[in-house]
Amino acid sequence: MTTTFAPLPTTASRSAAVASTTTESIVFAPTPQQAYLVRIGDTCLIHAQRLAEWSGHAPILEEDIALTNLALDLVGQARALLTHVGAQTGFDEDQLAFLRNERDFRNFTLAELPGRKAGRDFADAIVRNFLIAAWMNVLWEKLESSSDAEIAAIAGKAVKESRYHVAHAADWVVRLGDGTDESTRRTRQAVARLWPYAAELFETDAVDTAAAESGLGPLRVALQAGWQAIVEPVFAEAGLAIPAASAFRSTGSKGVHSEHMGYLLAEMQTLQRSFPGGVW
């Protein structure tokens, strides 16, 4: 069998390709409805980035593969949402992912908090994954009836993935929380660190109101009861107490991020900004 390779591009064609792209940040000014979808897509994307940090570092091989697969599901969900928004704004999903500045990202702060590289425990990855997966599962179920037919179709596929994400994370929460003295201690510490950031998942603002009024999607506060119905039984089985409510509110969904977000984006965006328009 003879293998044929495509010819390498000439210097002129490579220069033209690079000239048609840029490393400059895009100017992105979404409508409230677009911002609503970007908030979901950004949370999927940034959470996937944090989960992917465990590739090659999880405590067992099976979980190493599982967390990577969960991250790939989330990237797929993010891509579908950003592509949909991009079609309305003139940007593609790569530009929205790699050429926006920090303040233009609208993910929840919970998703961006440091992972393995900042010395956080494996329990942090599991607890965070469970809290976000439960929220996403309730959201996707409601988005199946979105007034936007494409979003409803995306939700129909994503809700199946999110059910598995919840089940997988819940098994680990129980395994660690109701495990050895050491695993119980670390899981309780992870809950204490992460729980205050969960309040942002249910903070309704003008973006949510616009989405709800148009039928695009639900208010965030409307997701709380369903989320609690998933989280509380699992915590009870794991022997974990639900922490007391706190006045603290994180603000990532408003574009005001923690100090960790800039470092995450620097790593995530470096290839595109260093080699604009690069292809494999």
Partner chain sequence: MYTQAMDTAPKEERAAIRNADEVVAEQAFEAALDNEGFIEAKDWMPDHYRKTLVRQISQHAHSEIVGMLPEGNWITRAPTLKRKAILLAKVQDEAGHGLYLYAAGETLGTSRDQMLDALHTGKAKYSSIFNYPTLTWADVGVVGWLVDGAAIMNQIPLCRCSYAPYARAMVRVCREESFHQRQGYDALLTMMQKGTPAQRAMVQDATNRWWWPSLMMFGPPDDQSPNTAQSMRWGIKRITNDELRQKFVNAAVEQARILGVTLPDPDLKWNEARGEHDFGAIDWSEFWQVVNGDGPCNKERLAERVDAWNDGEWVREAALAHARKTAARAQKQAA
Given for the second form:
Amino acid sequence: MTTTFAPLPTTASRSAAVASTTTESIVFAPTPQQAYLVRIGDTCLIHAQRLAEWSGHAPILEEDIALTNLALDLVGQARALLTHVGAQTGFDEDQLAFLRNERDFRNFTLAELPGRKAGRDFADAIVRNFLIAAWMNVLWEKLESSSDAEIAAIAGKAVKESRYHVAHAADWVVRLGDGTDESTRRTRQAVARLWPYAAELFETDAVDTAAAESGLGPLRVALQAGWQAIVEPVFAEAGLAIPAASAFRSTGSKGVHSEHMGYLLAEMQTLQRSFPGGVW
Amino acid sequence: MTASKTDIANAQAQAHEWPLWEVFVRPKAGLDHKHCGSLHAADSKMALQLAREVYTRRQEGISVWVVRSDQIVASDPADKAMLFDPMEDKVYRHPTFYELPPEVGHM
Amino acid sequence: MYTQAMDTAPKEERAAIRNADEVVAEQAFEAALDNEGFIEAKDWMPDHYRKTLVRQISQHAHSEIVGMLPEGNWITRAPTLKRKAILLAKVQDEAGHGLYLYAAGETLGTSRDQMLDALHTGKAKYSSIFNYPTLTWADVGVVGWLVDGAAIMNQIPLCRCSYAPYARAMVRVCREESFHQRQGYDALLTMMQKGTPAQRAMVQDATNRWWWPSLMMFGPPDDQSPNTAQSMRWGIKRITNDELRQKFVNAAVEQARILGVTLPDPDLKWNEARGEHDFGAIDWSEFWQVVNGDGPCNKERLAERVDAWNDGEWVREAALAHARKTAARAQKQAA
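Compare with the form predicted on its own: the form predicted together with its partner chain:
What follows is the whole complex; the chain from before opens it.
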């Protein structure tokens, strides 16, 4: 028995139908310096997006408020950076956040990894916070002397916020690492799962060298010693071993993300995509 | 006074509960710390951090004190009359009690 | 509003006065109420007053934290970075309000854990409005406009509640609350005035679904609220359900007109003689259905709160364990 299907729409008719109901992606072609800033801004934004999943679900009300403050700081930092890059490229912060293709996002993969909604626990959130906050802290300190005056100004404000983020995360890493047997077990699992993604934070590529050469900001590898100086004592106090280095390298900073990024962006971008011409 | 069953149950429950802390915030340089509420925290470092998150989000303060609630010693309201009424008739302690001639100016 | 189910709670008998000290203390209590004075945490108070306040304050606190969920639902999907930040801050404020209120409740001899346990086991209620779903982004704006608007009307009189710790918590809450209504209304105004037809349709749809539940927030009609007289005397309710509801309608009609949305009530019309807006009959069967646990989201909301609490148990234990270890080490060093 054969079933008759209606003819498939042709490319022309399909494009016409689609164009009126979704917003297409912008064409984003940053210079290496712009890409350098976008890496930082995107990492802040995507990390904030995962942190925001904890709103209303933290282990205790006080901590709910604290985590949301972290998310708000990060959204603020993302907005400052994306607005700055946007001004140079003819886009606003929202076009960059909501209308870029996945391949044009340059956050570290560490930030996009599944969070609370996918069943990850508070130890995962805390260890991730700590590794990223320590990196941001060392970076912001160096960016205070950026050749880009606007970036230096943004860094001046952000470094104060990031000091607090490091302190908050470090205290929790110690509490959980050196708390109960269960918390120790969960923290070690989180470290084992997340540590391989930290290597990406210290790679070098053409974007880094361009930024370093122009004085915009440091090579990622220049942040490593400072980062270790923050992370290692806290891990020691928490009774956590530093995992051995592996050959694994995540590549989000190059725009090639994990399988999780597609879902994250689908959720984050849905309204702008489905309401073409919308004003919010 | 022997502990009642409820007291024991409460103590046991409290063993699992983060202690309660009272929070005092100094809103501006030169002013006193003012009590603004309480929160639960596991230790004093956390209490200080959380006080900052909960009670100074709108730039309400420049200095924060936290005290464990069970460390606060308070006067008994039943003793209000005994402790505070005698202050009422010693109005000579208040500057407004004294009427100075206007020529003295501000004092 | 936070006492929606209290009107049907079993009536509690006043304990018999036992001795002369209590008689004196009770006279002081009544005199304080007569003179619009305040009752503080350590003052003598009738048992029934204490129990009623614990119930009202804790249900108010539960409403705040459950209220984080319908709006929190949209944080990851907020359509601009500014709206994302605003919504994060608003939901955070609600956590803060819950916290201030739990703190006020704790001054009455109960603990945060006990209050939460009552919520989790279904013994305590929260405002029924939060059992409705936020299906679109416009719902977030309408919740700010109507639900926070209703809450503000209810909360301002509570700033003069006789129980001072509750009154002080309410002062703090009210200071932060007007931002909540404004951000919602602003989001709607933007969509209605500058948005697309699809956005305007979304706003009208959200209004259609939230209007009647918002009216129900104020609780049953006065002639079905037997505890009102007692609550008025104690200063924990200063304006009746119907009076507040009428005030709310009067304000909302004008706000709706400015927005350009139609309120879904064909009987809504200005009554010149009364100087107020007449409005249609509320379907109280829907209200009772929701209050009794069979609304659209009751089970989900409670499950989320219970899960968050249970999932966080190991974290709270770890923090305590670490604090004890640290204290023990410090003692050992000092020795």
